[in-house]
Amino acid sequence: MHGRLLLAAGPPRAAAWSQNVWHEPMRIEIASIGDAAKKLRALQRNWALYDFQLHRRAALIQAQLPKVSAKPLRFGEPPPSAPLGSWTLLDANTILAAPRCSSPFPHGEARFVEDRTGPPSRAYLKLWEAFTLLGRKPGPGELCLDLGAAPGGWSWALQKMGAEVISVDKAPLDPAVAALPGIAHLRQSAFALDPAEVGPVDWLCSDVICYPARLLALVQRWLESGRARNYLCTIKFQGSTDHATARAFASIPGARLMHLSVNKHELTWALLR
């Protein structure tokens, strides 16, 4: 372990809790700050420093590398396409560097230009980040079911994407969200909702607060009904992490399990058709 950086032998493997995987990291011996920058530039152009020790020396090396733009994205813009490597100092004369990483964002941390006036909470950022990483999002002509919707952050975001939204929660939506066109609110429990009563939906989205096993049962019921085409759900862990249920979500064919930079003690599960 090096701070938040965990080294493991063998080929890459699924690691849902990891926001960024360093592929084929290499140790590089360096004689000086200039030598370090020269050797990194010889491998590729763009580098993100993981700074966990020897901070001044690492910063001086990074200063000699091309600047990587960390400008927040406006939602809808694609993630950076240029390769981004990661590096750190293991000691004063040794770099650990990976020219290829799983995330296009430094340390896997996506940043957005936030809307601080429209949504009633910052929960909408989970949708923005997930859809950006997935490369797909709802749009005009699609119907989204938002389970556990109150106060309405996800419904707000889905409506702004142009989709029609059915918001489901026993609690009321924020009045400004409830007044938006294209949002219908069902005042009932997400778990009591019968898929047959709703009919086909293009997206089932859930940020509902519940134990992971209960969410899995809900998702399995919808999968068996065949009435939802795409899924995006937050798995919220309360107390200890329910790894068994997380593995059950990951084992669903075609599913993707990931830890977003805005997730806390939770994972995001997606299934796209």
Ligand SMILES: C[S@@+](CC[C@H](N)C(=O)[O-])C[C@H]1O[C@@H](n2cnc3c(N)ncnc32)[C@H](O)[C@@H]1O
Second form
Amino acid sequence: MHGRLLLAAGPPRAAAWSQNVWHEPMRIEIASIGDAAKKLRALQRNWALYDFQLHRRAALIQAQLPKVSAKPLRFGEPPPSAPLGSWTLLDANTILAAPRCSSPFPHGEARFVEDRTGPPSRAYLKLWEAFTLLGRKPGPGELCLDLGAAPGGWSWALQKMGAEVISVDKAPLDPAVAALPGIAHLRQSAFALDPAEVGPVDWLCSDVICYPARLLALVQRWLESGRARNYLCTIKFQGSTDHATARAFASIPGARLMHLSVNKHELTWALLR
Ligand SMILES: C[S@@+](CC[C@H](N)C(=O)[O-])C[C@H]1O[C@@H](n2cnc3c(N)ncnc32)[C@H](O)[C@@H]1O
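Could I see the form predicted in complex with this ligand next, after the form predicted on its own?
Zooming out: every chain and molecule, the one shown earlier first.
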């Protein structure tokens, strides 16, 4: 273990909490800074330095590599498509390098040009990151159910994507969000909704604060009803992590479980159809 970098033997395993998986990492012996840069450049163009020790030497090597654009993404743009490798210095003369990584972003950290005036909270960044990684997002003509919507960051983001939104929360929405066209607010518990009465919806989104098992029961109820097509839900852990419920979410056929760079002690679960 080197800081956030965990080395594990064997083939890749599903690891929802990992921010970025280094595939087939290789050890490279280096004789000098120039030699290190030459050997990395020979493998490919773009490299992100994972800098956990020997900072000065590592920075001098990175300085000899081609610049990788650090521009934040505008939401709606696809993630960078050029392969991005990761590398680090294990000691002064040994590099660990993985030309192929699971995330298109350095260290799995997506950054966006933020909207600091429109949304009432920064929670909308979870949706932006998730939809960018999934390569799909709601759009005009689609209906989204936003559970646990207050103060309205997700509803704001979904409305800006052109979708119609039903926002559900016992708490009020920010007035500016509530006033947006295409947003209806149900002031009630998400758990009391009857899918047969509300559905069909194109997207069921949930950012409700609740125990994971309670969210799983809600999702299963909607899945059984067949009244929601796509799902994007935050699984929030309180205290210790409920790994059993996380595994149950992951085992739903077609599901994807991920830890977004903006997620704290929570995972994002998606099911797209
Ligand atoms: C993290 S906040 C959601 C933030 C929101 N996604 C945004 O972008 O602004 C969690 C919300 O879950 C709501 N919540 C908690 N229990 C709920 C329930 N049973 N039904 C509906 N909403 C609930 C809370 O009132 C709170 O507004």
